[in-house]
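Given next, in structure tokens, is a single chain: the form predicted alone.
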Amino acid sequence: MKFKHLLNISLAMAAAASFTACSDADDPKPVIDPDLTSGLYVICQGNFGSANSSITFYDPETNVSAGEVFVNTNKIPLGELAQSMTIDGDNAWIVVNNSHVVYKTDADDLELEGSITEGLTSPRYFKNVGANKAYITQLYSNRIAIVDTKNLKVTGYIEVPGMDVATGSTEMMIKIGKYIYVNCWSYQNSIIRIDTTTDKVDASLEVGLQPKSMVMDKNHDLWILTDGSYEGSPVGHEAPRLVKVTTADFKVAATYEMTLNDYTPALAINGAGDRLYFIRNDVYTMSITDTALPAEPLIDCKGNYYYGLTVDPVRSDIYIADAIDYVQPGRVLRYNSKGELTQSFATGVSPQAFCWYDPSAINAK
């Protein structure tokens, strides 16, 4: 077994370290527990101009965390403004936006195997779409990069119709059959559909101003949470909304409008794909069969502007990223499915995204 890096720190060692978010480069490497059913990577953005992005790993079974796992493995900094991480088979792909780099690492231990550094303007998300082929979405660009994942090279681009370079923005990607669905966020109002056999956008659908987050439910339908843009925006300002899109016909099936200036940074779905969770100032949850937005929150955020959200696909616990003041190290709050706070742990600066790790899927190979 490879598990030479991530988490099997003893509880005694963790207590002695007081769950510090940053570790000295000479600290011994923690090791993943091979019996771990799932673990959670927290992608910490860091500060603009500081190149202090980091990744924290958390074991839900033992409530033990380890900070700076990329740095401790590779002895190099992660970079500036880490945006997302995607685990695809044996590989974990880490996208660092302002450093214009996508790292290919070993999913077992985050050991660096290579990087994509040329041809990217402002990478946001990575998605494997076929044999040795992936897409990388970008902020400040009207093009999605096509990547040869074997040779780690950008081989071409998908231009998004009707989108210019100055205000271009493509974000999250979901693959269903031969299609990739992409939400277009900053200064945009649509999601697009790409045919991976032709690498062309074949359809676009308006869903509301600035589609921020997107998930797929058990029926292969999409749910999109918009943020409504902001007052004074050149593209307008409207109330955020939750939108259901049926992928069989690529049409809006339902729209749930919120209130102007609601804070809506994140949307998540449970492992069964039948229950949505979203931040609307507080944290709300609803079934995918509900016909109205919930009246009461599951979790009262008490006026805090939490940054990210995810749901454990195995245990259905809810994790909220709290950047605090976006300067000091942040934290993640863990709640059970009833909305009761059960644990919290420290992270790097500005935790904002999550990636679930299933070692059993890799061990089986």
Given for the second form:
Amino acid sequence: MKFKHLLNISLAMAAAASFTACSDADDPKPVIDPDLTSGLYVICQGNFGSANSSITFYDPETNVSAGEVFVNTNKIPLGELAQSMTIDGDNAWIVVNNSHVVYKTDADDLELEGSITEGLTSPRYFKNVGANKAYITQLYSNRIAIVDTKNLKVTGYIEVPGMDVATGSTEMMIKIGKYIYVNCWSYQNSIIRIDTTTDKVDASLEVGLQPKSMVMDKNHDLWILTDGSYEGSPVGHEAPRLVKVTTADFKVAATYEMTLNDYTPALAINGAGDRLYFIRNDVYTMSITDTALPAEPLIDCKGNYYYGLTVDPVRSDIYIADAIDYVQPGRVLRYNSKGELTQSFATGVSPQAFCWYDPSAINAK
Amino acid sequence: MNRITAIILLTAAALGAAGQDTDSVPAPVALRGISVAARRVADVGRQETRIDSAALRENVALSLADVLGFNSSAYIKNFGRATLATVTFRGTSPSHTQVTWNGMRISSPMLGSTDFSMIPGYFVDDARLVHGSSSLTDTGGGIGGLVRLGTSARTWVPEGFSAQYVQGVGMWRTFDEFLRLGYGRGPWRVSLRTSYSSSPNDFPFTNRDKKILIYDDDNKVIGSYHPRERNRSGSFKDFHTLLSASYDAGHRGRWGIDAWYMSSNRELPLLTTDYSSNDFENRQREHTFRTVASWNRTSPYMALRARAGYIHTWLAYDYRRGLGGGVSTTLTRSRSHVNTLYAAAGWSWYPTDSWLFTADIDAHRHCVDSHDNALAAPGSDIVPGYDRSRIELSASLSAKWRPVRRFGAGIVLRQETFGSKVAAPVPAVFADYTVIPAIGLTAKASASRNYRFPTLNDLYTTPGGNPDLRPEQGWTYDLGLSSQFTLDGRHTFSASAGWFDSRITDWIQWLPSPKGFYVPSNVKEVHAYGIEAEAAAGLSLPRGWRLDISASYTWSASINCGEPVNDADRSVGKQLPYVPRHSASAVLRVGWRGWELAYKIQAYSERFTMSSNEYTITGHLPGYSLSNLSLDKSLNLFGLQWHAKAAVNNLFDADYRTVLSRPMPGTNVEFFLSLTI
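Could the form predicted in complex with its partner chain be shown next, to go alongside the form predicted alone?
To see the whole picture, the full complex is given below, headed by that same chain.
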């Protein structure tokens, strides 16, 4: 199935890197064209111990979705615990954490073109950082893998200073100029900055316990949402927080503390890069210029623990991943910018991450 | 289930039945060549499957999971060869199967389940499946039922010295050694059994979950194929030794002690979708010592019994991955110490031939210290895990009444406490009526309440334990027919069929949590119902031929009846994951002058991996049947008894999965040589 034929998608997505962790643009300044449309890949994690990860594609224009894209195209399972997907040019790079593989696929239909299998401990996210060069972050490791994307080989590692190997964790990556910013989640409390010209960590910054997700706003500043760890954790337990980091000086510019045990799995930003959306039990939104957390939610989740969140860079529609009972196909709920439910579509098991896709940008090349 | 399977199973079922409990049979009732065992008052309403001793002793390489898989309709969820295997019946979960050994519960107090791949069939002298309500006579917590295991030197050690040595050799450098020594003199019986099994277990298989791409000179993909791989990280080394002694003091009672030590060192196989290199270690090690001492005294009107036991388990799970350059990272370094103390006492009173009263009480004290040291953060003295103990008390009173030969009724009232929590009383009522005495056709019915307390992991493990969990509980109803008789004193037949119906509320399920780890919750109400049927026949034929055939079948609906999680929840009304609707097994043995040919088959219908029962590549496992064939020859030579056996497992090279992405071996061959003195 070729989605470019099926969906007739024609959105330019230069802004993608600023509002999701999946795309790859050196200058992530958002570009808004309301006449254009886009497609959305939903990465469904599946269950631990079961190779039932999958990827669903959704066309917001027609409200048509297609499940099990990778499986249907390649006739093999995606693997165990798909974590993330990054589109870079013609290729979609899919990181399957517990299968210890990063697939290189055709972004159009996820047809398999190769895979990176050697030298990965527990891969989490993929980020292109230059010509034939990418980084792969990992769990249970203090090292970020450097990858030759042409030969699909790990060529080296970036060691994170001061990070213990066994409890090490590096997660999402955002590229601004020559720097890559990485939030270090599990058992960690910092974000780090990597100079891509030297492949070295040149700075780190404490932001709070377990920085779970990270986005960049229109000013090229970072917003980080922590989850505060859990009760009984060796690294402690604290209230989650939303933290603003200015990248010009790499300092914490603002901290907004939440309540202990708040559930904070996801943070997203709109296409303009000026409005944040995050799950704090319910879905909240605030301007990047606000000086306090919003008091009222935009979307009442009614006690459901939603798992993932993204915002349509064009329409500003909000998409929430609902794993339901985690052992059946989940669903994604689509809300308009006013927080009104407009659509929903079925996904694979445990939908948890999103990746916006722009075939027109590829076709135009 | 394929056609051959269906024909074999139907043929077996049609032949009728036998091979059942014969050690409790009093005077038979003869009627024109048919003899029917009189029903004891103790057996009122009881639904039990006794595993034939020939099945337990079939070959030294078989675990109890293998034995039950081919000799009962219980569902064996097998994660691979010599890998975790759990047993469920009646559409329940593994933790709903209670397991006792010589009366002591041996299910893990951490997990609530038992790994049957760790129990060699050769070490079990008596194995019975006690179905549903009937298990409450023995113990609580067995919502699906009870697997009752027994070992005793008294049952098989003859007067004088006896010995047996078995050597097994199989493919993939699999070696099984077994030594059994016995000595009996007067009231004393002593035996020692030891076994050691090992294999790299690297069987080959075609990995249909991976693709190897073929590129042209321009690095374009021009083709692909499924690689031929070997089972990785599957090696095992299992050692068991069991010392049994009994002393019959006549009217002062019978004493016994059994002490079982096992040491296991197993790698945990990778999923078929794992692309990692071989620079890793994924290993589980276990040392378990368990012992039970018993005293039984029986008089014509009364029986007294007392038992005491102890279990110590040291369990280690290590998962390490190489980082290159000789450096590795430890993802898991879990260490668990489990100590269980056990004591039990019981009293039975037969005031008349038609009444039986019993009173039993037992106590288990579990102490668990379980931590994952790999998750200890630098500079912190907090290690995730828990150190808890719990006393579990269980007491029961029962009255059984058989006023006439054809009718019996009984009631059991069981009361249990777990820690400081007291369960509501658990009643069970039983009745049976012999409809056609000539063939022993008896109708049985029972009803009971049952429940299961959360395990210690459910409550306390860190991260994830949920101390607010409620016990699972429900009602079970059984209705069935059974028949057992002997024809002309030579041919034995038995058959049984029954309906069961259980509703279980507050079903505990571990689900991913928002924090990234799994957390147990009371999430479901389950309605499990279906049919269990068994049939067996043993025929003594002219010219020394012997034919034994047995078959079992279960149709089990296990339906989620709980409230939907939300309006998109499609799991309500659907079969639970990994519960086959149909499961069946059959064994055919043909014997002649020291030769025996045995054909075994087990079959399971499709299983779903998702609660909403999706027919997708990862949501659905197709049904399969598995056949084994063996040929055995026994002979006396030089005053010794020799057995030689050749066994072909997975005779038709079935490409099957019991659990998603867990590879299983194709056709393989084993040879065994046994010498008995």
